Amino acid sequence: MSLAKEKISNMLAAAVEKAQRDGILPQVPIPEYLIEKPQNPLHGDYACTLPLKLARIAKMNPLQIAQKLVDMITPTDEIESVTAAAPGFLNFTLRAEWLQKRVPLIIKGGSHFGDTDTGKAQKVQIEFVSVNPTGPMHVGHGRGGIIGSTLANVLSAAGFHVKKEYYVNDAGNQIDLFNKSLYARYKQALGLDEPMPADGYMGEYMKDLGKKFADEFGDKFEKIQLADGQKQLGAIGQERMITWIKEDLAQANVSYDNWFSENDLYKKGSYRKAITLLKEQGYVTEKEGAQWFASTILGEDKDNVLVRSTGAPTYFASDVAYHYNKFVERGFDRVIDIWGADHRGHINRKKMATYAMGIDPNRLQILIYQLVTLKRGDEVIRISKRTGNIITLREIIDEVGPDAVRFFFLQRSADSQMEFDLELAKKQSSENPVFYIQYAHARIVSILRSAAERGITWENGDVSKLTDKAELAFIRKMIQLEEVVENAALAMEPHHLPHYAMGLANSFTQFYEHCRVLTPDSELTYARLKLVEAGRIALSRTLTLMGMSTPEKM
């Protein structure tokens, strides 16, 4: 909670306990409430409705109870002062004095400024992406990357120890038919007859990738035994296939901690340890010669397979091995999983095996993000050009750039589809939203520029010279950063980012507007760089915790 909710709070609490020790407002249980910023910001910095919650249970007005309150309010140091307004609102102001003196301890925070220590240095893992190594990276796994990097920046600045995976499923089915297609392709290449599998990989990539091994190899993996040579290549295959993601990923600011492997959980013993845990429990039975876990014991309306009839293990049961490692043999406090849509109805199963291991399935958090519709103006595209097949990520950064797909693809919630036009990402105008941030900064750094070229510095300003309306708007809307990492943390929604990125941006502009930096004034000049320095820093430190570049000239 930043420090002016934190005191708004307190004081609201020691009012309400006064108010009801003086039998002012009776003994009944205070409802939870929240304090807001206000929709008009005429009404002040802060709101709160509590009168309006606490009106029906105290049986009073809820106008009365406000202005009560107020009574009981005194200001501080920090409030200038606490209003009522109808139907039931409580306002409070932020002192002018108290604003500026943000300026320093802005600077003074640096890259760190914004941070809270909402977390409590928790052990939080995040796995996202988590794409099969069987083809290349598409827009929409592109979307996931980008969300779930950006959650991990929040988390780290909101205090949480923080832990970013990628998943590689490299066991099963999948993989088998990976290394079955890749084969075909590169035994085609050779000029041999090699029939694809009827359910194969057919994507032109792997005509490539096939093609590329046989220049690089010749017949060397031909000659030998059918299947030794499928697994061969196609461990070299996925060994590439993990270099592109991994390249791919990187080209938008995406990095992991940890590339786990699927087949570790059988090598060292996470997946028996998991399937024994839960026969322990008595969540698995034995049906048609294979083994289930019993969904419907904890209220689903169907068993889910853990283990087929031939003894393969399923996904699910990888995935339950996956998260006993996680939270067992790992440690982590709180997991999160960003997954796509269209894995939505596995939630539920992956909840239930969750408390079915003696975990509290709350420590399990899952976000899922909807798909991206490509659009070049009015014109939805549906195909690349460049192969006819599915749009990868590295044609639409090659194309607009790793900034404004980083951007574009945070600017909606999670759960929201959006339209990310193509066109719009490349202007380089108002209009866009990512030109205009990106140039407010690099505006900021030329004013800087332009004052350290003249021996002019901030260090000595004083700050109780930022009287004007814009000066102290713009400052009210740098503290707001900490308000921000902290409610995109809890509530695992980093949309929030860009809003205030936008909002931030234009305060600034409304400050440039009015307010000449560098006037004759020199006292005014050396206040009004020390602003600026600060709002450089507000406005760097936003870009970066969305993954985004802070361009020093446009």
Contents of the next structure:
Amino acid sequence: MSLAKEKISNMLAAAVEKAQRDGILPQVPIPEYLIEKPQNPLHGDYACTLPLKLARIAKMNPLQIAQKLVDMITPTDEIESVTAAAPGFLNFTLRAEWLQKRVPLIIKGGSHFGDTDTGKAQKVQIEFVSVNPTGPMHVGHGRGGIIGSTLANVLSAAGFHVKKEYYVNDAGNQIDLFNKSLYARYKQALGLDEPMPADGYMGEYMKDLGKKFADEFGDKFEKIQLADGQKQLGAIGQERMITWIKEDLAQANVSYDNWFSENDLYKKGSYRKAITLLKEQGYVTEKEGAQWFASTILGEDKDNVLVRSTGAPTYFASDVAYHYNKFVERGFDRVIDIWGADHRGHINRKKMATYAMGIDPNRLQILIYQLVTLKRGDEVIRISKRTGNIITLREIIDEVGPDAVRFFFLQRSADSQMEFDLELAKKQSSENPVFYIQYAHARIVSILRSAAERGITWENGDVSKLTDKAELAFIRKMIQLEEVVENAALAMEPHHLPHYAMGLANSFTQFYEHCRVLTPDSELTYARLKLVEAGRIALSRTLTLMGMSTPEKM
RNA sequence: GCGUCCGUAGCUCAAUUGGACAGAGCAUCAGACUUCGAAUCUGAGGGUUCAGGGUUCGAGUCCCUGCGGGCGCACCA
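May I ask for the structure of the form predicted together with the RNA now, the form predicted on its own having been displayed?
Next comes the full complex, this chain leading.
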């Protein structure tokens, strides 16, 4: 919580306590209340609705309660005034002197300005994208990557110890299918007859890859036994796919601390231990030759297969093992999984499996983002990796640039189903809010550059000169960053950042229009340059949290 | 059919988690550059928040019903 908000909260709590002690308010339980930012600046910097909430319980007029509380509060260094407003709001206004003093603190904060200690160093693991290494990433996957990487940034800023992870599904059915498909394309490229498997990966990229490997390795894999050839060639193909995915993600400025192999769950015993644990807890039943997770015991509407009658584990089983590994073997306090809406139906069974292993299911949080509909003008593009009809993330990034793509995806809340119109995205890229924000940053740097060229040093600038409305509004906006960070982190809603960034850029621009920085008045110039430097830090931090670049020239 | 997410300005989306007059960008219209960056700024128009009921001091937000759309409902992942 930001300093000002915290102070107000404490002030208010003290006032309520005193009012009750003095018999001005009846001895009733005090309801939960929040210190909020009113959307109308006329209502001050912060507001509280406690009197309204208290009215019924205390059987008093809310405005009267507000009035009495105002009387109990004495202004502080931070707060200039507290007023009661109909029908029962408390409005707090920050003191200009206090705001001015934030400027050197922002500069001191530097690249850590906006950080909070909300997370108390809790260990959080966040897993996102994790598409199978069987093909390129399409635009929809990009949304998960961008939401995930930004949320990770925000959580780190909020004081959590965050590890980002990509789960590589390098085992199971889809991999077999990929191997067979690749092998078929490879042999075809060698001029030999080999049918594609039913439901194989039909995309053009598989033909390219087959051809590439035919050139690279000749008939090396064709000469050995079929199953071995498929497996060995497949392994190389998967490697290639992972490299490809990594490159695509890197282009979108998405990176990871760890790439976790599904195969390791089997090799290192996590799978065996997790299933054994479930059995010991009595949650595994046997039906029709398969082993099931008996989630119906816990209220699910159906059980889920863990081990097929063939003896092969399902995806669900390895995922259970994976989460056993996250919680038990690696000891994360919290685990966040980011999934597309097509996995929505798996939340319950996943949470129940977590519970069944003796882990508090609230430690597992699943963030669902709605799928992206791709359009080209009015035409909806159906995505299918198997038939090969995909628009890749890379294509979009090449077309509109990584910053615009990130901003475009980030702006929408995760549960809004968004349309990505390729024509529009391209057209809008020159008329994008992204450029407005980055332009503000470039302009700031340009002002600082001009000052430096004129040999002006402003480090000792006196911030008490910053009294213009636009100057104070700009400071107000800057210090809001830590509230945005905290809120975005706790609610897992990174989409607040772009909106904040727009507001911040806008309040700088307002300042720029109203207040000339480099003026004949050298004292004023120093003070304003100091403010501009603080603005640079705030804007730069905001852009960085969103994974965007901070251009100094455009 | 059942579950789930969504429906807000012409378009794309916000709305501090139940608060004050529902806000931005784009688009449209009218203005502003001899300045530290005009990729900018000033102003205008644009709304029955899908519809109907309910809960309460207060509802875009919560509950119910209906309509419309996305996504699920495999021994696929």
